[in-house]
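Presented as structure tokens, the chain that follows is alone, the form predicted on its own.
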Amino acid sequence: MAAPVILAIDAMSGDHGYPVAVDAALSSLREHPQLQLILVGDEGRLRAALAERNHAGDPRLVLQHASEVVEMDEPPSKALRNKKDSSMRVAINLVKEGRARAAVSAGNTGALMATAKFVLKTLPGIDRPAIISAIPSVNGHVHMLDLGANAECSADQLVQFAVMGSALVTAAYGIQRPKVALLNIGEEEIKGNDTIKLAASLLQQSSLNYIGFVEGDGIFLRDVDVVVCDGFVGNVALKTGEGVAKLVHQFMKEEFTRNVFTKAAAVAAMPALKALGRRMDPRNYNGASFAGLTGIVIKSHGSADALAFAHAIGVAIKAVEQDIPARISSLLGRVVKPADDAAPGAEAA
């Protein structure tokens, strides 16, 4: 039997609060026999929700009371300073204390990152954690980072992101030499700003499988496993891709309901449309890792439903089983040169 995987679930954060977290927790327990969960939040509400679902007293489910909740629009500094008994903070503390192997939250991204970095700290050799997630592509999916944690990055930090992404993809999917690309405004070597060019030079000298630059459309269309960029660009690219997907869905809906003939065509095309919907369903890609920390923290989308939140829990399980922080630390030591040996002109981390 597989070793137990104990996760701390921030059950109170997110747009929909504890009902979604409880439903996701119960479905995850059914799907993963090795899973044990600590639901963190208002114990009275959580106990009542479990009773309503006939799951009171489940031995694989423990409640941990937390008296506060970090609001979705709350400034990260305020949450970190004033809400030390929030469900978010308590869940991350459980990871720090070793009572849980990972924390999962649908809460305020900035507050979650600030709290996780403060409590868990970064791995040696990592300046800043980065948000990484899978994104659908023609080859199945691609992992992209940073998706919003760091608006500005140095070339050395982009190399660190490449290491994080490579380690995660190798651990999770068994790809021994993941193809790594830098997101840029063109594929030619002369394109891009000085930071991107320096990062490309450093990656070319590394042992990573760096394949060069990739443009925005290449995120979805190129044969690449890891796409690296700063958080400003990554978040814009992610939201743009999500918007285009919604636009295509809306256009298809309008065309298939335009008249009786297009409605009949929609009926005939329904199997293909459903298959397309499953491939494009963002819930199947929910769950972004905060890579670079000494512990595992997974961010669920704030508006996630139970299916999406359960997928984020699944991402946490895989990260625990593969011990992603240890793999990142090991690969970082083999790839990144000491400061004294860095390429001339390289930026300080």
Contents of the next structure:
Protein chains: 2
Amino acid sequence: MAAPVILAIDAMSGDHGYPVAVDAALSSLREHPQLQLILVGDEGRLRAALAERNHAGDPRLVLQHASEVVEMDEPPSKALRNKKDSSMRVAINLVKEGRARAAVSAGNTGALMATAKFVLKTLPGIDRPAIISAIPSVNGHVHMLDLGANAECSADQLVQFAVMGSALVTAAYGIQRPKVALLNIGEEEIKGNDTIKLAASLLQQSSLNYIGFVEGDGIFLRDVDVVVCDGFVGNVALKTGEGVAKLVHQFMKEEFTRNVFTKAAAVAAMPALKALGRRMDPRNYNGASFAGLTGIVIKSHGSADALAFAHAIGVAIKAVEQDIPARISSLLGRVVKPADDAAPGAEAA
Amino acid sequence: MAAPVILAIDAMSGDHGYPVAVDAALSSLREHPQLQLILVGDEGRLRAALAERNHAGDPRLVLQHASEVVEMDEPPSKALRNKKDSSMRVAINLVKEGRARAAVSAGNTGALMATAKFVLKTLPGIDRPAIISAIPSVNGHVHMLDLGANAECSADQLVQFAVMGSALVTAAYGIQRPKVALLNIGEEEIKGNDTIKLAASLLQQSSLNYIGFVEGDGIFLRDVDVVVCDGFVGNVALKTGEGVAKLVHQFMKEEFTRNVFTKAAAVAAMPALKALGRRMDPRNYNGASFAGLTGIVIKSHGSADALAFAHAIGVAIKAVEQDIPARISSLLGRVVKPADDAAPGAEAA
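How about the form predicted in complex with a further copy of the same chain, since we already have the form predicted on its own?
Starting with the chain above, the whole complex follows.
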């Protein structure tokens, strides 16, 4: 049997609060025998919710009280300063203290990132953490970062993102030399800006498997494992993709409910449409990693239901079992040359 | 009957060359009785193509010889310097000389933009032209700019884009106060960068109907008429949307051809699927305007077929009949305050 994996779950944050987190926790415990969970939040409410579900006294599930909750629209700096006993903060503290191997939260991204960075710190050689997630593509899926932590990025940071993405894909999927691309635009005259051009030249010189630029459609249609971009562009691309998927869904519903013939056709087409729905279902992609920290923090979508939240817990289990932070550190050491002032010592060794 | 509209068609550029342009020209002449066309390109080939299609001697169609063609991957600066007799350049010259009211080209975007800017110049008060196009949305469609002409934009430029987009939507669709939004990302802490924040404050003070920020999914799902962003983000969003639409199409094809039952269902579902296909068909959105120039230039997709190219010709006809450049100038004068050095004169008046 696999070694135990202990996760801290911020059970109070997110649009739907603790009932969703509790349901997700229980289904995850059933699915993953190696899993042990620390549910962080209002102990009274959590105890009641577990009792309601006939799960009081499960030895693989312990409670950790936290008296506060970070609101979904609370400014990160305020949450960080004023809510030292929030379920979010306490869950991340458990990772820092080594009592949990990862934290999972559906709380507000900005506050979660600020808190995670403050408590856990970035890995040596990483300037800022980035948000990375799998998204569906013609090859199954592709990993993209940064999805919104850093609105502006330097070329060095983009290279660090490429390292993080490569290490994560290698660890989680066993792909030895993941194909890495930079997201860019296609017009020759203005192909990228100076930052992108510099990042491209740095990646070309690196030992990563850098395959060049992809455009927006290439994220989904090209044979690529990791797509790198700044957090502004990445966030817009991610949400644009979600928007188009919803638009197609809406149009499809309108067309299939147009008249009695199309309604009958919809019944016949249901198995294929349902299979399509499963492949595009964002719940099956829920769980973004905050890469570049010394510990593992997984962000679940604020509006996640129990199925989606459980998927985010699955992402956390994978990250723990593959020890992603250590893999990122190790790859970073091989890709990015040591600073010049370290060179004499290295020569003497 | 509507007043005659004379357009110059760059018949040689684009992936498929003159046969597509000739077919599109002939179908457009059939559809729009007020239309007259100047086909620009290799006179011998164009004459032969028209003869083949039994259209030699059509009085509404004249040929203008041009000896060169700008290649699809030719650097804009090179095309501008070396190809003074290209079909692209000659078509734009016809607009400059007043012999045509607009030019339509499927040539490379960078070269077309550079040539159009050089020959036609920008309108007073416009720093740089932007690429604007309609894209499908839950409300029918939305106009978005810039789609790739300017990788980096100042706040003032974003405001100019908002003016251009508003004027175009008012002119073309009779919407008196189009809802204008800035494309942004959602996380509180890093909501936008300084440029976006400044643009938002300028738009709030303007007389435009500015409704605030939209995120990537909002382009397609929110009640908005004009979405403004820089050309890098706009191009990524546009192509991301195309990519997701193609991905859904691919997944749908796979699901409906999985077995004999799903294949039978596909036959039953065909009318609804075809209607869906028409609504999402990018050919029905072909034809992007270069807004902010003194004349009208419409860019057709390089890979456009005759149906798509004809749609771009339709966009040009609409732009001519609504006199978009004059509308942009007029709205710009009302939205953007005159420069300080003009103020004393204004007070004296």
